[in-house]
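Here's a solo chain for you in structure tokens, the form predicted alone.
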Amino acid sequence: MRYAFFEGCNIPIRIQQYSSSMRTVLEKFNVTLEKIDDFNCCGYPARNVDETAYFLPSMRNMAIAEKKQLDIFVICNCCFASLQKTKNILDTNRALRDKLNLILQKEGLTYTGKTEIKHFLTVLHDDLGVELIRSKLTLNFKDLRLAVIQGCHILRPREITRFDDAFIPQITDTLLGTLGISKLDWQGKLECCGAALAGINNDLSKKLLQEKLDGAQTAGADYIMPICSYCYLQFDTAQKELSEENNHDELLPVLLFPQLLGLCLGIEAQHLGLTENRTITTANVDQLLALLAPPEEDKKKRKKKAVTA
């Protein structure tokens, strides 16, 4: 499998380990993420300023991928929503599509709508499949208490994102279950983390972040795993700032899904950028490694083989 890799703007600069761990993991499944140097911003910053300026960047990205006959693999929820919304609008508004195509034609590009937008979770769950992933695992987690926060833009508006069930999403939980991680229910899982309010209403942004931290910890979480890159920055960066302001040393450590999957595939922690997460310490890494064990099926096979011998 080959996809055009769309990292967005934030991830290559501020969360490089998200990209690198994803690439490392997918190599195990013979999936190639092709870097496209011509990709530009998805247009998200212009969303509430100028609709045409919002749609055109995503349209251009899709036209570039289309020219290469590749679908787009996305790891940023906001980028995913922008690309999906643009595709939805252009596929139903022929007049706008023709108008913007006149601009793209100056670069030798044309958008026809052939390229699909693929969130990384959908690729793992649907394109690769749970059974294939399970067959590659050498380790599973035991008793890892993990809170997941999905992020707003992957689920809503559901008629645009078309990702999972917006009210009772299952894909992330299913994939985590494959790694031996049980579903941990908590109130903030589908709520806003407050990142969108940073710089606009910092007090409210911090309040929402603290609510999520309190909620996850009350539910018994030892770690939190954001899907959205903005949620990640809120928990991994803003959490430290909030902790310093409140003279509170205890942090809720933050993990990324490809890092967890990579550990279960037997990939060493340093190759997954775990300590690049600001809230993760070497003690956290040691704890995660201590929670790993061979899958139960492998244990049974080894036990049966020993008895037979």
Contents of the next structure:
Amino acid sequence: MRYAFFEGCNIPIRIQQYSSSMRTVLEKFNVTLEKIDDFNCCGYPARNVDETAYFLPSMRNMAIAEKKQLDIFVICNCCFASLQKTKNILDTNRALRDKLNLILQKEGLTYTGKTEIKHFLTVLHDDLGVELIRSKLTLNFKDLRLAVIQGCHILRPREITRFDDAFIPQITDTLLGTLGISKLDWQGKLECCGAALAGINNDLSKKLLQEKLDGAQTAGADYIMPICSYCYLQFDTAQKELSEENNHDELLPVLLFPQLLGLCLGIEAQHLGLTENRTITTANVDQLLALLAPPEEDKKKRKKKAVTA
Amino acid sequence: MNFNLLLSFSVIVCLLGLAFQFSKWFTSGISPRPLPSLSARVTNGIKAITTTFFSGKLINVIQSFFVDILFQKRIFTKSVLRWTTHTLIFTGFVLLFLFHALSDTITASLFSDFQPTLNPYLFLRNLFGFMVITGLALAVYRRISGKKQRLKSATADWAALILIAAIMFSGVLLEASKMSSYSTYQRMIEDYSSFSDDTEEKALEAFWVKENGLVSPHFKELPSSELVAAGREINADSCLDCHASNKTAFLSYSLASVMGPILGSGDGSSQVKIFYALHIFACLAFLCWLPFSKMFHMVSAPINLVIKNVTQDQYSGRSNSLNSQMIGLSACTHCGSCSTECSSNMFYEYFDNDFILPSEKVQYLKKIAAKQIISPEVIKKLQEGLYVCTSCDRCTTVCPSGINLKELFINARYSLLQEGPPETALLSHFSFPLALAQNFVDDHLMALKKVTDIFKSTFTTLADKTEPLTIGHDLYQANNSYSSCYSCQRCTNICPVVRSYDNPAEQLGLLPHQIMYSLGIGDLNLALSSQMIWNCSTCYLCQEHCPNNVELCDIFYGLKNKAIQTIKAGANS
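Next, give the form predicted together with the partner chain, keeping in mind that what was shown is the form predicted alone.
Okay, now the whole complex, with that chain kicking things off.
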């Protein structure tokens, strides 16, 4: 499998470990993520200013992928939503498509809508499949109390993102389940991290972040795992600042999905950039490693298998 | 005119120009704060240099000299073709400058047997020239064939290429015309020869006509091989010690053999004079032009690259941050690498504002640093250009001169926001990375207040809330899903923003369902006056939970666009 890897603007400069661990993990499944230098911003930052300016960048990215005959593989939720939204608009509004194609044609690009946008969770869950992933795992987590924050822009609006059930999302929990991490219900799991308000209304942005931190900690989470790069930056960078303001509150350490998957695939922690997460200490890494054990074949499942066979 | 006079004049112009440029490194700067004094900047600069030399950082300087300056790794990693082009020009030009232009000082003192007419010097001069000319040809090819989108440096680039080409071609033509020139040959004979008879003299001349590209009035036809053979012996005995075969000067010799009759017509002396004058004139023009043009990067780019390698863009205090900023600004060649890779490239295409491209910002920031007067319209566009930036830092990563564009733009952004008009783009997600980086926090808040105030004043006037609500005719047409709203208030009840306020109706102006209601009664300005739209966290919970599929969050985005358009139209009217 081969995808055009859309890293967006934040990941290559602020969360390199997200893309590097993703590559390392996907190599194990023979998935190639092609780096495309020509990709530009997804358009998301301009959405408040001008909606058409928001569509054009994503359109160009899709036209580039289309030229290479590749589907786009996205990590960041906001990039994902921008690409999906643009695709949705351009596939219904032909006049806009034609108008914006005139701009792209200046550099020999045309959007016709052939490229699909795939969130990495969809690739893992649907394209590779849970069984394949399970078959490659050498280790499983035992008792890792992990709060997942889905991020708004992969779930909603569901007609646009077409990712998962917007009210009771399953994909992330299923994938974590294969790693031995059981679902943790907590107040705020499907809500906003506050990133969209940072720099516009900082107090509100921090309030929303604090609300999520409190929710996860009250539910007994030891770690939090954001999917979206904006959520990640809120939890990993803004949380530190927030904690300094609040008499050095204890930090809720932040993990990324490919890092957890990588550990279960037997990849060494230093190849997954764990300590590049600002909230992760070496003690956290040791703790995570101590929670890993070879997967036990579930007896019930074995029985089930025998019955179905 | 006297050569020495011209040379002295050019050197003085060049030195004064360099001094002027160096002084700017320590006196100018772009920052929202007052600049430190000249003495503080110089002292801190010297301190930083001394610390570097007496610490383990010296190794970085040495490494940088080889990797960044001589090898030019930053260009190599981006494009091998571009690297080949630049390296050919750079290496050839520098070697010609050191060993040909400064031959009396450098080459003569390094090699005791130095004679410009001997090998390897004769050959190497041609080789270096060949390198530069090949580089120039590649540069022209790159500009004609692979013209990239959003590359904007054409004029200054061509000027530099033409001037270097003028130096190179006049040099090769000068050497070729000397080879062909009979008067030059005669002068050599007069100065160095002692023939026993006329036959010897004729034989040698025959040999030079046949083998060294000389055009002689005595040999209209090619001389006989016996005569040439005799000449060869004399040449070996008398000339070879001081003058190698012209064939080794392969560039000039080829030119002389093709164009000999033209280059050496008459006795060739006037051609030699013309090309000599041209060559000297081009070289001296280059010298005068250097400090004031993109060619100043020959001085500033290496310094900037070393600074980057040593500091890794982390400076010891504001003085050195500003010193580096100014060195960086002077190292920009307007090559456009940053703009071709700029992540905001499509915003540039859409908003039609050149300043969204980093390379174009830099050209104007140079003017701002030099305190040139710039019209308010240009400032406004520049301010928008500085703000419509995704903070992906790609420009800083790709810049071949290693300019810390990221920090330059942060300083410029807040410096302009301080004086400039309210910037509407502040109210966008472009602000997210800025909030995260915590640079100039207070300045950001002040600029934010300025822009929020203008929204408040504009729309509170337009929407008079003291009057009772009436049905209006100002319909919002971009998304009419609000017409299905039956005010169940589910949106407001689920909104994480509403629940974050003690008194949301007062603090946010209107609540989500009230905004839908305002639109429903045709009072668009009322909806636009609400602070709620700017405080929407875009989480889409309202839209997802609406039983009637009202696309609230999408409508909020639309209202924000509309409000910004209204403000911009007001500012321009």
